[in-house]
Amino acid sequence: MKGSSDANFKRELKELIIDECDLEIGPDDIDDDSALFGSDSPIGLDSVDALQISIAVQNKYGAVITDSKVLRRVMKSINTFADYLRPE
């Protein structure tokens, strides 16, 4: 199943993403198709963040990701995180 398809996958991606980045929000507050990064992003997450993410990313699912382009395309939302996690 393609991860933008599995709603308990991406939950458990937004919580990942809350736990690492002692986010005050809760998972739904996170819309799968918001931007995470940026300023027209809702929680505004930042370079320290995804490197955050990244590592918790690679320990948990196995997933290296070293350029931080490609972390910025993979990460633009829940959607395109959840898809290269899981693309089928």
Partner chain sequence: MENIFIRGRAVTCSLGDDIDGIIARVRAKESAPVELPIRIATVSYTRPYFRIPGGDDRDADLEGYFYRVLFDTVSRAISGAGLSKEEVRASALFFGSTSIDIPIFEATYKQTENNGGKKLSNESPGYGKIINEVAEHFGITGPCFTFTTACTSSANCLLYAASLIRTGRIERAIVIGYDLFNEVGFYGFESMKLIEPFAYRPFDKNRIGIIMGEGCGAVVLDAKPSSPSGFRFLGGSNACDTFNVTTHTLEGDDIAHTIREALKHCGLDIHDIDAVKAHATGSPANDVTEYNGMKLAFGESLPPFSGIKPYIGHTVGASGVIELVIIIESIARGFFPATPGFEQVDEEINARPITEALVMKSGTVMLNFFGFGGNCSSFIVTNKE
The other form holds:
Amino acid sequence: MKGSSDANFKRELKELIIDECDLEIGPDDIDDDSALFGSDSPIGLDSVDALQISIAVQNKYGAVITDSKVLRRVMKSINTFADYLRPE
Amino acid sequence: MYVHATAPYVCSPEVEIDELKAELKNYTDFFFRRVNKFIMLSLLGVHRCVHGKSIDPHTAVFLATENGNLGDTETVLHQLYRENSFPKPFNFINTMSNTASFYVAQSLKTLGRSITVSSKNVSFERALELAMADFELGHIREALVGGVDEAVFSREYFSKKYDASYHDAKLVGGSSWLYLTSERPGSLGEMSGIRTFSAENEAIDWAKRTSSPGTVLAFGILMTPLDKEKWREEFKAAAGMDYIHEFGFYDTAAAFATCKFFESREEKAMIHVSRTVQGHYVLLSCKRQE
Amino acid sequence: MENIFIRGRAVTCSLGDDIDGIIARVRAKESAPVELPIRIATVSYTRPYFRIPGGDDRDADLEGYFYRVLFDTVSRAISGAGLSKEEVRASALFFGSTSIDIPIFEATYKQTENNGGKKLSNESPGYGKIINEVAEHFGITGPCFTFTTACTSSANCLLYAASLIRTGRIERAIVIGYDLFNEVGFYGFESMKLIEPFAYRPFDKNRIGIIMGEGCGAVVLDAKPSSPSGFRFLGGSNACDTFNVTTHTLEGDDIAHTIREALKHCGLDIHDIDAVKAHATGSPANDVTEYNGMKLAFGESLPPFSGIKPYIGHTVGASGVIELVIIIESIARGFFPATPGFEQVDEEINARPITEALVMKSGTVMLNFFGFGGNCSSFIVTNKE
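Requested next: the structure of the form predicted in complex with the partner chain (the form predicted alone having been shown above).
Starting with the chain above, the whole complex follows.
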């Protein structure tokens, strides 16, 4: 199953992000399609958050992302991130 | 250096970061995340000190600490050597203890000097010396000087480190801050001198010259019961201010003693006597505004 | 304003510990990074690093090696200053470092099994331990200060040593900057994707990041000169940019403020500065911010500037003292070093560091340092009359 079609997987990702970035919100507060980073984003993560999350997914899912531009692209939203980690 | 606000603070060694965070919310609306216990302790201490005061944007921050960010450094060492993981960025950034003074400055919107300094057993006194030099040279007009340390975890190691028995002092965490300015009017009092002596008799002479009737003595952790007895006899002083016995010990507790003195509103002046591991005496004198 | 003289000075870095040899290699634009492995979980590759030559057996006794490099560097600075035994004894000590004793704790961690214990938290001797060891080794009884302000640590040591001399609290200070290789820093910078995998090239269009280095530097600041024609430490400034814990305000406002304050405290004007030693870490963000800050402060009168980390790596907390020694020893030999590695102008910022050394026998130069935690430091030295 594609990552973006798996509600449980996406919830797991949201919990990871909340935990790693020390956010005071719940998983339901993160929209699957809205931006995770930048000033347009409701949760407004920054570049260090992105790095923090990348190390966490490397440890948890074995996904190594070395290029920070790629990192930013795949972490656009929960849906894009879930699909990157689980393409099918 | 005139004292305009003080806040002595100690907490239980087992205090959780969430408890500190909840307490901090009583003093500031500023939103903090990605910070550790040491940083949270620093923030809580400083916001208790400046609460309700407007702070000049050029205020300098001097954070004195013996041990700094132990927790995150430990975490990163565990990530590297026990979990086979890259350091997590936030933990890594927080291994640098000056992130605490950064968050202090950020939350107070100050852009003055930001210094984190340490000196075995006299970190707070040395931080005050740096601030004093800046005041004298006219480089600063306002400063926040604090002593922040998490609790020492091991009593055994405590005894080894200080070559002293643990007595009955309880180990606590602490974050005690003074707000100092160059303006005398409206102040609680003044930090009148910091001096270092290699000979005890010279230290006693200076203390005698500096003190007046009503000066209370307070002692650092390396002063033994015999030492304290001797000083008290020299000064014909009463019991003195045994803050370590009463409130517990943390590595920069001289900051706590100083804040407590200004808060107590009893004695007119205080001389705090620390002995260093090298056997020198570092004396700190402060006076209440008459 | 009273003079503060830079008497003795010594450095141990990737270019060695012999100052003539080091400066000859700086003049020749030589540098020698080595490739070190990055091995974590399934990942395995290398990144460059500027390592102190020799000491290949250091892991056998890391603590011994740590103190050997430190004591040896300090000892050369003391003998270079020609201090008497009594002058040494009465000196104050300043120590600036990012990693402090982390290298020693890493060695302990590597040698012990996972027992779930909190080794560091339980047994940390405190940041002040290292400088106390220096005091004991050299029989020094003056006050000891340890600064932990990340990459500005030893730069701030110099500023405050000078302030304590100026206010008469101390007569002389031995100021040390020291950071030895440690995996917390090396892997930490890599996990922040800050390490340049190819060539070190600050301000260049194709710069990717920082190449770290290790080193120890020591200088003696003194109210008394050892020779009439030496360098003087004029003063400087420190400020905190509270924009973000890892990066500075893009526009460089706080960097400009720090530079202006440094000039003011030294009673100088922008036209008095002959050259600027930039912090120039080579990280995409830092170089933009720093150049913007310099432009704001100097405007049209921006003097020639250069970054010298490509010679020795970014020695983090030690960089304040190490880069000061390299700059003044270069001027003492008639030149101000160029920025090696810089080839292509980045049109976005249009910064142009010097690519050939300037002829300079005497000069007034500014040295700038910036770091994590928003820390900005700037100071000025001169050997002009």
